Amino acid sequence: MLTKEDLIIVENKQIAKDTYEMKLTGEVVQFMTEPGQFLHVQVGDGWEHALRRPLSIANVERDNVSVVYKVIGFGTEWLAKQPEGQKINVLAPLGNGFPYKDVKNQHVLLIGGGVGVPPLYYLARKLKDQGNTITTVLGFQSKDAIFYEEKFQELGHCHIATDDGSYGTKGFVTDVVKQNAFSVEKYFSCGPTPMLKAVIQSMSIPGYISLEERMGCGVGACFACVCEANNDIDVKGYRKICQDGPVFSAKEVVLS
C-alpha cells in the first residue's frame, strides 16, 4: 500500500568508500515485502532539493528497512549527515519488484554492480527461503568500494570483481560469469546500464534486470524516466521505469 510517511532513522553509517547504509523504521515498513521495490526519499530542509531520491530496498528485518546510497551530490551529502532519531519523509513502497515467488528449488545467479547490489540482497534472502541455491557475482570499482560480501556469502557462493584488480577478479562481472560457466537456470541483475547490456548479451537463459534511473515524481506522472519498449508491435512503445519497473524481463526494454 503506497504511503507517505515520516520514517525514523535507526542507523546511518558508512559501509564502504562514499557508501552509506541507512536503517529506517515506521508503520509503512510492514508493506515493503517485495524485493526490487524502492523508496522515494525527500532530501534537504527546504526547496533546494526539489526532487526526491529513489533508493532500493536492501533489506527488511522486523520493523526496519535498510537502504544503501552513494554520496555523489548535495542530496546524498545531506542524507549522510542525518543522525539517528531524525525523521525523514518517504513515499513507499514504489515500483514493481522481482518476480521471485515461482522460483523454487533452482540454481539462481544474481549479478550486481555498485549501488545496484543492495536490492539483490533482499531478493537473495527471499530466494533462499524458497529452497533455491544462490550464486552471486558482484562488481565494484576497487576494494575500498566493496560492501555486503559477507552477507551474500551467508546465502551462497559470492564472487567479487573489481575494475582495478585490487580484490577478487580483475575486470567486470561478465568476466567472472565467462570464467566460471555457472550452471544456473535463471538470473537477476541490477547495476549501471552498460553492465546490464553486457550481462544480457552474455546470458542465454531467462533473466530479469532492475534499472537505475533518475526519477521525477516516482509514480508515473511526469515521464522523466521513460525507456523504449523492445517490441515493434507494442502499442504504448515505452515503459515508465518508476511505474512499470524498475524490474523488467531482460528482453522487455531497450537499454541505451
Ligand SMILES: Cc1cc2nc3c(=O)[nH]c(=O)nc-3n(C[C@H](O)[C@H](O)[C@H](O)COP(=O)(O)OP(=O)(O)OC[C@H]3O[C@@H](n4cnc5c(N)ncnc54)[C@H](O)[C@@H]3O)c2cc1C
Contents of the next structure:
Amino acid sequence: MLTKEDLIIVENKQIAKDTYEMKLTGEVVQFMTEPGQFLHVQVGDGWEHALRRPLSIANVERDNVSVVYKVIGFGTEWLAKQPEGQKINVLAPLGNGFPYKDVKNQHVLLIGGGVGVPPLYYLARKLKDQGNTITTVLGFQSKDAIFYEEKFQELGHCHIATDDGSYGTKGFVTDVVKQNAFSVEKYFSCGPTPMLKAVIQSMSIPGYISLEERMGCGVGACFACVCEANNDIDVKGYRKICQDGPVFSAKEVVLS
Amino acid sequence: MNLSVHLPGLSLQNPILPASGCFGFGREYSQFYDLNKLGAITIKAATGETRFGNTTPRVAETSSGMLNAIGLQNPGVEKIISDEIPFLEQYSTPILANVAGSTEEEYEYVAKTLSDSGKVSALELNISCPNVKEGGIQFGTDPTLAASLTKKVKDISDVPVYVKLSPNTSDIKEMAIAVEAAGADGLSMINTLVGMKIDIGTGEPILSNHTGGLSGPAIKPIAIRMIYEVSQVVNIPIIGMGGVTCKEDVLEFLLAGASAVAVGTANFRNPLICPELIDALPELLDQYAYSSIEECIGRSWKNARESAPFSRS
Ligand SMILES: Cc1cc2nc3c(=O)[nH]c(=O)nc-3n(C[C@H](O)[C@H](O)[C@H](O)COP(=O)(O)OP(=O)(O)OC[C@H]3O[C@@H](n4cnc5c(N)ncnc54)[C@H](O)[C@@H]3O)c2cc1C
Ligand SMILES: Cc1cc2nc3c(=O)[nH]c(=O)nc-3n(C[C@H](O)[C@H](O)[C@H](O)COP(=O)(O)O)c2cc1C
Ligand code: FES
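Having looked at the form predicted alone, could you now put up the form predicted in complex with this ligand?
Full assembly next; the chain just shown is listed first.
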C-alpha cells in the first residue's frame, strides 16, 4: 500500500554528533511492517527543493515510526530544525525490506556502518521476536558519532568499531568480524558501499545487503537509482534500488 | 466544464499527460491513482535494443530543479511492446510512445515497430535527449537532419508523429518550421537543458556523466518563451512541458500556445500531481472566465496578432 501522507513529528532530538532521531506518527505507520523499507521525505517549502530524501525506517513502536538521520546537506539540516507537531510529507512504505520471516532460531550477524545502522535496529527487533540470537557489529567514525549501542545490547551482543579508535575496536567492522570468527548462519548489512564490498568479501555465509543511491521518484519510474545485477542470475542486467531493493541478496548485485 | 482537446491521434479528455521518462510505463503511478484520469500517457523512450544507460549517480538536485543523465535506459522496443504496454491496455487512456535512437535506421525501426503494434495512439520522436553520446541531440540541433528524420519516420508510421524539440539550440523556431514542413503532426517541447553540478567537497561533477538535463520549475520561463515563439510560426499543435507544478502553470502553458501540457519532474515530488491538476482546472478556468481549453490556447499572442514579433503572416 503506497501512500503519500503528512506525518506529524512527535519527537525530533539529537542523539549523536550531527545525528538526529525523529519520531513521526500517522495512518501509514501501520503498514510499515518490513525492516529495510524506507520513506521518501519531502523537504523545504515550495519547489526550491524538487527531490525527496530517502530515509530508512529505524523502528516502529505503536503508532510511531522512527528515522535516524545524519545532517549532511540542505534536506537533513531542514529536518533537524523542524519542531514537534510539524507535518512532514512522506511517500511510504517504499522498497523491499530484509527477508527475515523465514529466519528462526538461528544465530545471525548484523553489520552496520554510520547511517546504515538505523534499518538494522528494526530488523534486530523482528529477528529477536522469532527466537534468533543476534550479534551486531557497528562501525562509526568516532566515539561521538555512536548511537543505538544500548538498544542493540538489549537484543544481543553489540561490538563497536571506530575509525579513529576513540571507542571499541580501532578500525573497520570487517576487522571486528575477522577477530571474532562469529559462528553465525546468516548476515544482514547496511552501510556505505566500500564497507558493503569489504563485508561481502569477508563473508562466506549467505547474506543480505541494503544499498544506497541518489534517487528521483523513489518508486521505480525514473531509472535514476539502478545498480548492476549479477549477470549469472539475471539477464536484465540491472536492478532498481528503490523498487527491487534497497535490500538485495549479496549474490544478486555487483557493487561498483 | 469541458476540458477535452483533440489533437492528431490523441483525443484527450483533459489536457494533462505525464512527460516521457518521468512516469516509467505507468505501473508505478497506477498504485497511487486510476490512470484513466489522465488525458494521455507518455511512456519512457524506446530504442532498438536494450540500453543500460549511464553509470550512477544519474540525478542531482539543483535550485528549483534537477539534473538527470539516465542515458535512455530501457528494455528495447520489442520488450516494451510485449512486457510493458499490455499493462496499459487495461486503461482507455491514449498512449504517446517516445522514440529514440542513435541512427536514422534505429529511429525508423523503433517507430515502425511501435506503429505496427497497433497499441499506441501516436509517436513522440525524441530528437533532443542530451544524455547520450550519439544520436538524439545532433538530430535536435540540425534542422536538415531533423527534417530528414521526421520525413522518414512519417513515411513508415501509421500513427501521427510528434517531434520533441530540444531547447539546446540557437533557433528553436527554425527547427519547428523544418519538422513541420517534413510532415510532423505536432510538436512536444521542451526537453531538458544541458546543465552541470559540481560537488564542492570532492571538487568533481556529481553526475557520473558530468553533464545532465535540467528539468523542473527552473526551466519553466524558457519553456514558456519557446512555446510562445514557436506556436506563432507553425500550424501544428504543441504539447508543452517544462517545470509544471501547479494549475496556474498549466494555464500559462496554454496561454503561451500549448494545446496540452505534460508534467515531468513534479511527479517525483508529488505522485498525485496529474490528477490534482486535472481536478483543479475547471475552477481555475472559470475564475479567469474561460469556457474551454481551446479558448486559452495561444491567447497570449492571438489578441495581439498584428504586433506579435514572431508572426509569420
Ligand atoms: C534507501 C536509502 C535509505 C537511506 N537511509 C538513511 C537513513 O536512515 N539515515 C540517513 O542519515 N541517511 C539515509 N540515506 C541517505 C540519505 O538519503 C541522504 O543522506 C540524504 O538524502 C541527504 O540529503 P540532504 O538534503 O541533507 O543532502 P544534500 O547533499 O543537500 O542532497 C542533495 C541531493 O542528493 C541526494 N543525496 C545526497 N547524499 C545521498 C545519499 N547518501 N544517498 C542518497 N541520496 C543522497 C539527496 O537525496 C538530494 O537529492 C538513505 C539513502 C537511501 C538511498
Ligand atoms: C529522469 C528524467 C528522464 C527523462 N527521460 C526522457 C525520455 O526518455 N525521453 C524524453 O523525450 N524526455 C525525457 N525526459 C524529459 C521530460 O520528458 C521533460 O521534457 C522535461 O523533464 C521537462 O519537463 P519537467 O520540467 O516537467 O520535468 C526526462 C526527464 C527526466 C527528469
Ligand atoms: S528513484 Fe526513480 S527508479 Fe529509483
